[in-house]
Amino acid sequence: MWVTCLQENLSRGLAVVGRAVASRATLPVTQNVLIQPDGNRLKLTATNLEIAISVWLGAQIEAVSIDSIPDKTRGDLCPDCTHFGEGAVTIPARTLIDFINSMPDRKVEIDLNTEAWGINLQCANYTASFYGTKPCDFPPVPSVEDGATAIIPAESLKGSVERVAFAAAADDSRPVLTGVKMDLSESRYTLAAADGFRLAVDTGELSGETEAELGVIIPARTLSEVQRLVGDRDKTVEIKITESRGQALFKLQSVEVVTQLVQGTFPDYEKLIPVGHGTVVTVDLQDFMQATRAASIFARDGSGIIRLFMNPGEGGSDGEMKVQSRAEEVGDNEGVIPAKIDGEESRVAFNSKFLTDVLAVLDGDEVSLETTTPSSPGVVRAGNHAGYTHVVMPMFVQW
């Protein structure tokens, strides 16, 4: 028997690498998963040429000697094939994932079919044969061994990505905006994302100092994948950037993610953050979120506009913030929530989606909103995330 492992572990590992399987590809092998032993563990790898994910699973491995490969099949291997090791093969990912997920939680035994480049699989009373391709056909995953290295606490990076990545652009009209700018300097890191209408910036502490100051643009999708992969056993995430600034490696306890970096010049986001404000309103986060969601219902038929009115209290008492929306042919809505207001009475309008998006990624008790004029950007800050800043462009409306 070539490989023996638990169905639960194999299913979990396939789910991890399945995120990098190409859904549509001009290179069919990118719809496969590479299966290969690595010492006493089983290594699974998938790539769509932009991102590659590898995961290691505990397994019993019986080495396959290249001398045991039939001469005809062995001739298919490249002379310098780096994938073979103790045996390797690529199998269509979706079929394998669906089949393994349908199996009972028992031991899975896998035999390498070297005559047809496939595998024979058995789990409990079920057997299956999968036809694949030789390992030489699988695209090589870039090696990221040299270059700048930084180590970030896993929970810190996970939270920062959640608060920043959603603000990256979804379309490719400006490729640099589809990425997240990562700046590493001494013992701190900064993540920034913008789509032309909003900007999210978060800072945090590194686990030690980085070897060199640098800034790269990482695809937002890659960081979102890393965020999903961070588990309870991951204490830190090691990041390596190649000297050419072409690829980056994210290393977790049993998972590695290699990604192509976005080339180009990211906007100078520090200049986009307002340096002053006229009014600061502090409200309960849950109250603000509930009022915004209610207003979003009417905003759907009203160009997505939510109007905010900040009214200070008299005699030093707390004020209130009104959250309004209206649709000409549907109706209107108003929510009033208590607020601590520092400054003068003010008003501003935002896109309902942008406001809902930022409130949804925050936690804690309070959130503050800084405004200047109805035509100036608003700045959202989280009460328990001192390093977080979110800038939202206003909507121009008839008051």
Given for the second form:
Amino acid sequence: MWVTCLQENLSRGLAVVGRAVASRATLPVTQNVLIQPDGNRLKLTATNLEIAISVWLGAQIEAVSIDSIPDKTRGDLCPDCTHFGEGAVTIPARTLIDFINSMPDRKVEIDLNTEAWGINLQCANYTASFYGTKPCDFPPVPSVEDGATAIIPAESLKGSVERVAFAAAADDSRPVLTGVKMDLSESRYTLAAADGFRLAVDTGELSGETEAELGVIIPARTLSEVQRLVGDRDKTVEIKITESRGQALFKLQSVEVVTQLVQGTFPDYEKLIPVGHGTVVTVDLQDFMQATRAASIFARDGSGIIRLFMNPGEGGSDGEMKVQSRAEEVGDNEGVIPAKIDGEESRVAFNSKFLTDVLAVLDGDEVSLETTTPSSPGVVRAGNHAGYTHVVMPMFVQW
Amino acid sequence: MGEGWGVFCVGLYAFRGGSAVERTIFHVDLDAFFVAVERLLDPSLVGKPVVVGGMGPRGVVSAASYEVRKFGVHSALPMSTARRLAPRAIFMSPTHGVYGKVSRRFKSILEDFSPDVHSASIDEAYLDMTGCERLLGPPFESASAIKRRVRDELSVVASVGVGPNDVVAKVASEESKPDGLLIVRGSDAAEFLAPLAVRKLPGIGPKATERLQALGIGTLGELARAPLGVLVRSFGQRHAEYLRRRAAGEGSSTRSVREAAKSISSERTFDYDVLDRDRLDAVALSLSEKVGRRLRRAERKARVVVLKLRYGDFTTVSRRCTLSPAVDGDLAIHGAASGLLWEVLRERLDPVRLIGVAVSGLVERETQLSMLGDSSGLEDSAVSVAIDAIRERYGDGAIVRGRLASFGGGV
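Output the structure of the form predicted in complex with its partner chain; the preceding block shows the form predicted on its own.
Let us now look at the entire complex, which starts with that chain.
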């Protein structure tokens, strides 16, 4: 079977699935990419068993009748492979990706050589052969065709993931925290992530309503991949979740992502958001960001602590917030930024990374921070993101 | 313990009010401390040659009385060597528990003289006496007063070295022993150090001495004058600069004597090589407790835990791991050390001669609060602090972890 496509398309397609190729695999075939002709498109799939990404690219496909292949070379054909369709084969991903990326932007002609489970390829004045395996060696990608469905506007999902996913735990000590809780209800979706020290929650509107009334935990990495894959042509992202709540499918225009879901009980995040507050300080986002960045320089040599002092100002004068950090044997710094302060004079200390992380994902002019005592959680909200709440636990410090 | 101590003065220590502040650091060191305490417990030992140290086959000398020192016996010498050098001395093992009590009383006397006392070990401490002369008189008077009080209240003899920084002060007290008082003025520091052997400088051990000897450097004066390039090849840029500065009598004089420790470690050499993993792990726990206690006393937390093993054939392996967040609880330190221990033993399971636990990457004690009630670290920390308090008051044996009790305290 012959497939013809553009180097640029093939390269882009491989880059998409390449993110799912296993890096260090116990199952060697997961380091391969599955290549399948599908109608008049070419389908590429890669999986690391947690996440599977498939992409379809435009191609010209010419079937060569199987009867034209001499009998003696067809001995390898396997009955299990037939449902992958004719021409399907798996090829080591790293070699293929690197080679295609080094080709000129021309037509690539691929001979899907199912006799020997490999491909022969031609592009401009280059030829190459890749040895692969038969498709039925490739781990089956779970089918998520019938299940609960919701449709989220692509831009809205992208923003929510950006503002939430970073708060998920990076280490595996509590697996549920490595995921992002997604709750679907009528016309709204909510994403929440927490690593034990901070919590990010964002809600948004669905496109239409969903009959699904459910909550699942999606690996944070999957959501970040989906966010990256959403392209200009994607207006919406369709999400399907299996009956068993074991897997979920994210459907874009020409990309599908199937992911395992994290099993377990996610903390009740509603209860982690403080209800009352003592002091609310509102500052310019850029000011706060700059002061935090500057303070991080000293903080990184100390214990990563940034101390904030909120001073309401007296007799109608404007308030200010001091952003301080110090490192033993290095020095210290202080930034003072104008602030609207509603409430008492107060102070609180945060891990500089937590503060930089949340400020970096916000946009708009103003950001507000609600605090109560130096040892109670701080709440960050941004004027531009009405549905967003970020709770961050302070550091207990010797003032 | 002779009446009236030898007083040496190198130059005249004068304070010029108003000029740039020269720091005044005292190094107070108790003479043959363990021996002195043993003599308090058993006055019949007074005047006799006494060596205190480990009595096992690998024991080392903790302290030797001045009567034995003339035979070449000094601390850290293997006991077997000491026996050969001074066969007629009285050899005894340390009486645990008493030294700590005397040491605490010693430190509390020092605290009457300066608010800035840095305890360097059980029997020595640095005092920042800068600006104390108005209150306590010139250094000679306050140093004499310290010696007098230590002698009167503890019946132990202290030597005091005074210098513009901790290094000079320490060398001065060493030089003045026994029962000495030596004051070195800042402008005379270089001159004072110059004729001394490089080995006298704290931080220069046998290996560095050898390397310096290879470069033809035998005295601190030669070290201070040595071209930096020559030293850099043997010691690296930073260390070379540091050594040369120190040898010239310059020090971290702008910093307080409470200079933060970079790491805290504790080691244990076995009398007989040990292959029993459970016992090794139990020793690691007991070392972790020791390290943890010093870490908490220094009001720090550690981000790095290091495990050191020396096998019977003297091959030494050290392995480290980085923890986030930083820890200060005994169990957290032991947990990390234990993990490293298994790792090392999995690679090579052979009889072990020495095991050590160290923490480094020391940071402020500040704690990141958790929102999910994840308080295991806090609990470990709080339990460890409570144990510290009990031991401080009733002695080290007053409370023992169950793990270690099953070893009969004999880990």
